[in-house]
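What follows is one chain in structure tokens, specifically the form predicted alone.
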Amino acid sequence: MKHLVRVFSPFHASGGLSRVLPVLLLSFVPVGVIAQVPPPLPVMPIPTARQLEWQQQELIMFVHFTVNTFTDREWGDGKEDPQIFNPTELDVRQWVDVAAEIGFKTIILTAKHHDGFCLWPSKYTDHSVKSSPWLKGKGDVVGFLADACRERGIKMGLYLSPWDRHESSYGDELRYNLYYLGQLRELLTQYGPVSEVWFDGAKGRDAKDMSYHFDKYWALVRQLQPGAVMFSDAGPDVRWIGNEKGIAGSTCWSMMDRSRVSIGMADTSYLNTGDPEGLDWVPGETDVSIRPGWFWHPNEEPKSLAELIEIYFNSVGRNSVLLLNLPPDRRGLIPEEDVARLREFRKTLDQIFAEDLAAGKVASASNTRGSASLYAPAMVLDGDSQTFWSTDDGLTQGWLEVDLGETRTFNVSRIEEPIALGQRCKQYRVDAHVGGKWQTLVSGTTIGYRRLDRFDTVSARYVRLVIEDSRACPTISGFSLYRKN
């Protein structure tokens, strides 16, 4: 038998370490392989193990809930009597239950609001569930919420806004720039690892003026919380992606410079299309809410099945993370209409992405990197992300393509870069061969984790995906096939 060895892996995730590094370890081949065809290297900048982890995610839970859920407001002002805040059936585990059901793999919590109100009994404040009827003044959303994501599997995030609108040393920046870092502090020791800090730089016309000190935040995260993604306008390792309706850019670039950009007063078309130059790896995360306001309302409805499928194609197909907002009612739990309508979420992706009618199948390519079998066009359809079809370096076109075997009928496909050796493909199409002659059926710009795309309804045996341009030789983990009824 000859001898095997890991060839490729392009990050190494254990023991906290937050770079990616480019180390020979992937999948088993003979010895001989590796010396004739090296492996592409990666192009700058790549993205570390904890963005890695975070991009494959796909789904995350928001939950917006405060006094603002009691008072049927969106921001509060910081005046709010904390003996409005009594949820009389409050249950995480609904929550936790909820995005399990659905695939969300995380649950981020408003656990401090503009108005100041949190959610934990801190020691640096009363305003807090510490001075409301609910349990008495004994209880802690952060906490119990901490326990039931253990027991379900689930991460936790938090998000703890930089404005107060309730405490009185906000205007002196040290002095309230120290009290969140000591509310921060206590955030992240009490209640075991925490996967997102959520961070925004909002502030109303009537904030006085004051800098936030994000650097030491962040700082503050890495120390105590080394395997945490932090979300801001800037990142420093994801970005938001410029709007809160759900859409990523038809461009998206997990890239940009972040010195570009300002948390609070940020080009949004610049965070909504990335940087193709940019020398920071900082990718999108879309945010949207599952109704019209970020806090539950009374007089409000989820949105549709058909808005949230366009949502999801339009940020998980977009190379982004989908951020699903689901506001907790004044009994403290998720409303059983927006239960129903992400069931019917979840029902309709699965049957859409049910049969992957590409798998498996028989694929050639116009270039085969080295023509080893390592990088031979079959590693597209293997349903395995971390193998590839590569080219040659030196090639920034090619073309993919797949026999089905037999004539079949789709109108979605799925398309995904290995993205540990950055993000490559700046234009492509797919192409199927009908009548005699190839038909373009879809083109795009951007590929990176996952592309999804919505044409018209198509028969046929042979598709091609063409790679028109790339950073670099392209190199494609997943080609996909589908039909949406």
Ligand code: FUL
Second form
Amino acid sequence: MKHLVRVFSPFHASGGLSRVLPVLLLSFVPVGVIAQVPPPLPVMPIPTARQLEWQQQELIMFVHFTVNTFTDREWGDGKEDPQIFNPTELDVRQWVDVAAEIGFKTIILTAKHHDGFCLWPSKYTDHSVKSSPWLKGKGDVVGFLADACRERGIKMGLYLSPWDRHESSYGDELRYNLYYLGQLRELLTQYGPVSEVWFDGAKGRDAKDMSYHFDKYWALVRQLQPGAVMFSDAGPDVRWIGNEKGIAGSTCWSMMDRSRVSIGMADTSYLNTGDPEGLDWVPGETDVSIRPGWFWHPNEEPKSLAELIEIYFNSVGRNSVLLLNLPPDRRGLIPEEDVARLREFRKTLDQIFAEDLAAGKVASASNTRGSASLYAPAMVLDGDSQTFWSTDDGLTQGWLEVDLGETRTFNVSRIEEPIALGQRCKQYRVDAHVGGKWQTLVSGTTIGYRRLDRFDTVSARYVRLVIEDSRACPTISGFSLYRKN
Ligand code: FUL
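Alternate state requested, the form predicted in complex with ligand FUL (shown: the form predicted alone):
Below, the chain from earlier opens the complete complex, with every other chain and molecule after it.
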């Protein structure tokens, strides 16, 4: 058992949770070490507490459900009769059960999509569940979901489309923005905690020319739900990854310059890779649907297991969070075939990551910060994401070698940086000692919260993670090796 002590940090005095949190994390250090070896300084920008919590979720469920489910369309035109919204067996508990079983930590629901139909009985419009035959107009999908999520310990997020093809005030900038803010206030005050608010920048070419008052929307969310992260092309907390295919950039920085991004007209390649020079911490969220459409359609099928695994490696494995859409059908249930596919997905991931061949093994490194055990290479293999190996200041390269104890066979690596200190690595490679010489298995650019790489199956006893370039002295909290069948 280590003896821990809190040390004073100048950051404590500087205010702002985003600055304090990483220092708090790092300020628990063994007595005797602190005087000689201060922790590495964070490289700015760094995540806020809510961004850190968001990133750790890994998987979020998206639920697209509205009149489109009944009309077989992707974008409703706003002229739908609320009478068509009549799910026969709607059971939000089934959605929440699926989330809990598969490992989704949050469910984000389309409270209102572009067609303007509201899944809760908003007092600002009759174009909602209250005008539908479902539960004789007494139903409230948002309310039911909030209750079911609370019961199972799943978080709830909400999507409220700014583009509204039904509302008559749309196009009258002041009036419509007030309408939108009124609805946002309802959603943020009537249903308990909301963990993520999704601001979709999509707008059809035929849409009336009008500005959305995003600054006001964001201020309202901060005021009413300070723990919530906000998503849009430009953040402020989480950015779009730039495509709807489930592919984060193979270079994927959590930084970008928000001032360079216009919502709805963003440079998608900039969003996909982020920006190593970016002044804002805005990690990427990778949204993709399990089916071709965002809404359920009778003639569409869920993606294959192989496609889902590919998506996982290309999102969660690239410093992103996967927001996977599971559209309920006309019964109001996630279809059985989609649930079966998700079970295969979960089982396969559990199999791949069942045994970390490097866990607890012997590690050495090119350099250890102040020669202190606190920053020793062993910290990378201890299964604790808050401890890490680091080098002395001034170094931007280094290697960490693992002796697996015997020759082992593997084809997947997982690397993690302690991102509370900022995202640092710019270039890395993984080598294995095979046939008397070092052979490169894989090389890459960014690591961030989590990097997963697949490579040709190899058998070796010694493996090296080589940090070839870094924005500041390297810090690595995890390095794992797995065998995928
Ligand atoms: C897009 C929308 O237009 C789609 O219908 C869907 O909601 C997707 C997640 O975002 O911008």
